[in-house]
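Take a look at this one chain, the form predicted alone, written out in structure tokens.
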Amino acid sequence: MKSISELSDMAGRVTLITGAAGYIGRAVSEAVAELGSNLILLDIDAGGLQKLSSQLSDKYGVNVEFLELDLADEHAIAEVPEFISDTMGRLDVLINNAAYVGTSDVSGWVTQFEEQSVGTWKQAMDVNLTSAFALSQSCVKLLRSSGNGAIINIGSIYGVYGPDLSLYEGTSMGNPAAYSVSKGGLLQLTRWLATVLGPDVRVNTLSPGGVYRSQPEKFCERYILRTPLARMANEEDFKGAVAFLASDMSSYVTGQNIMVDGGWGVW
């Protein structure tokens, strides 16, 4: 019988992470690097990738490669397997973390439903959902052949629940339809892939709750009142779930959605 340390050991494996230079991406990258996994980091932020790669390599002694990539470009996604083969020669885990979240100043995004634009809808779908499908498809041969294949999709509580718009009253924040729908689609993609790619590749979703990023005080107070653990999340809160889903600790887990939301969904 294997020990927990043996089940969590990812030495020699390779994990590909999209949106790696972002807040959650950095935490996810650090979690699997600490378990010994080599990394391939993807993002549109080349400077952020270079800095993170050096930090992780120095701290954990793992091999780290990075690639500047726009996930809305399907032709660029199609070239990722060749990059993996040339740099690492294998792929064990794919973490679809990149997300289009927009900002309040993006036209047609945070506004009344009647004013939300098809253009921003398409952008969100391309990055949040279509890229996960396309990248999983392009990497599936490598994942199947690894013997440890796993896909982790990073969802959201709003892929499961409808928004409580009262949380945003009096702020510039909002909850666009495209974000929620794209994350909901990611959950169904997880279930579909789990049945189609098994037993060679496990596929699961991790759905974070709201992460504190200096949002307006009114919003934070309202959010915390609705959360049993009485706080918003920070990036550290997701490391354990990622380590579980990426390693052999979850070798009999597929098609699942792990909510890391402080209990937000229990009421």
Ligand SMILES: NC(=O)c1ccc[n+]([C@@H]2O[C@H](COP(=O)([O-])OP(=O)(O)OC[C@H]3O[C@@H](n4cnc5c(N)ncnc54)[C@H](O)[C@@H]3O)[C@@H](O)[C@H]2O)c1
Given for the second form:
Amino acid sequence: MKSISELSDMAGRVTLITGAAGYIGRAVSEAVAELGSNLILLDIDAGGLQKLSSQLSDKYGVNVEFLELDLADEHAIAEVPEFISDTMGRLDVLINNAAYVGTSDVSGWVTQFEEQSVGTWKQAMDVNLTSAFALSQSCVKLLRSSGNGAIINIGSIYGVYGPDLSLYEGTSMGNPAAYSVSKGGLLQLTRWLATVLGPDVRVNTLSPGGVYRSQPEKFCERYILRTPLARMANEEDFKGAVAFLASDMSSYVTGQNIMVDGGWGVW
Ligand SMILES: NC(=O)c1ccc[n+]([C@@H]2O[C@H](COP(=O)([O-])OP(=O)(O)OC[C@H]3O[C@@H](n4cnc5c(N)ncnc54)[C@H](O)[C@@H]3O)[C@@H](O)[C@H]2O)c1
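Could I have the structure of this protein in the form predicted together with the ligand, to go alongside the form predicted alone above?
Next comes the full complex, and the chain you just saw is listed first.
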């Protein structure tokens, strides 16, 4: 029987992480690098990628390649497998983590329902959902031939639950329908792919709760009151679940959604 350290060992494997230059992307990349996986870091933010890739190769001694790419561009996504084959020659794990999260000053995004625009809706769908479909599809041949293929989709509590708008009262924060719906779509994509790609590739979702990023105090207080573990998340909170889902620790787990939300949804 394999030990836990053998099951979690990802030495020689290759993990592609989208949105790697973001807050959660960096933590997720660290987690799999620490287990020995080589990395392909993908993001639209070239500077962030460059910095992270040298940090991780220095710290963990793994091979790291990075790819600056706009996930809203389906033609660019179609070229990703060639990049993987030319650089690493294999792919074991794909983590669809990038998302269009907008900001409160983007018109038609964080606003009341009547004013949310089709333009921002489409942008969110393109990056959050369509790119996960297209990238999974373009990488499926490589993932199938891995022998340990896995896809992890990064969802959200808002892919599972409706928003409680009273949390945002008196702040410039909000909860666009498109964000929630794109994350709900990822959950169904996970289930669909899990049945279709098994037994070659496992497919799971990790759904984070809200991460503390200096949001207004009023919001944080209300959020924490609703959270059994009585705090907002930090990026480190997701490392364990990613390590589990990416490695052979979860070799009999597919089609699942792991809520890493401090118990937000258990009331
Ligand atoms: N922060 C939270 O509270 C929270 C809560 C639940 C779920 N999530 C999810 O976690 C994931 C990571 O979020 P984060 O908080 O690290 O956000 P972030 O904004 O720090 O990171 C997102 C990354 O995606 C990249 N990206 C955006 N659009 C892109 C595109 N078109 N092409 C390529 N890259 C693109 C950005 O450059 C950025 O580096 C997202 O899927 C998000 O929806 C976050």
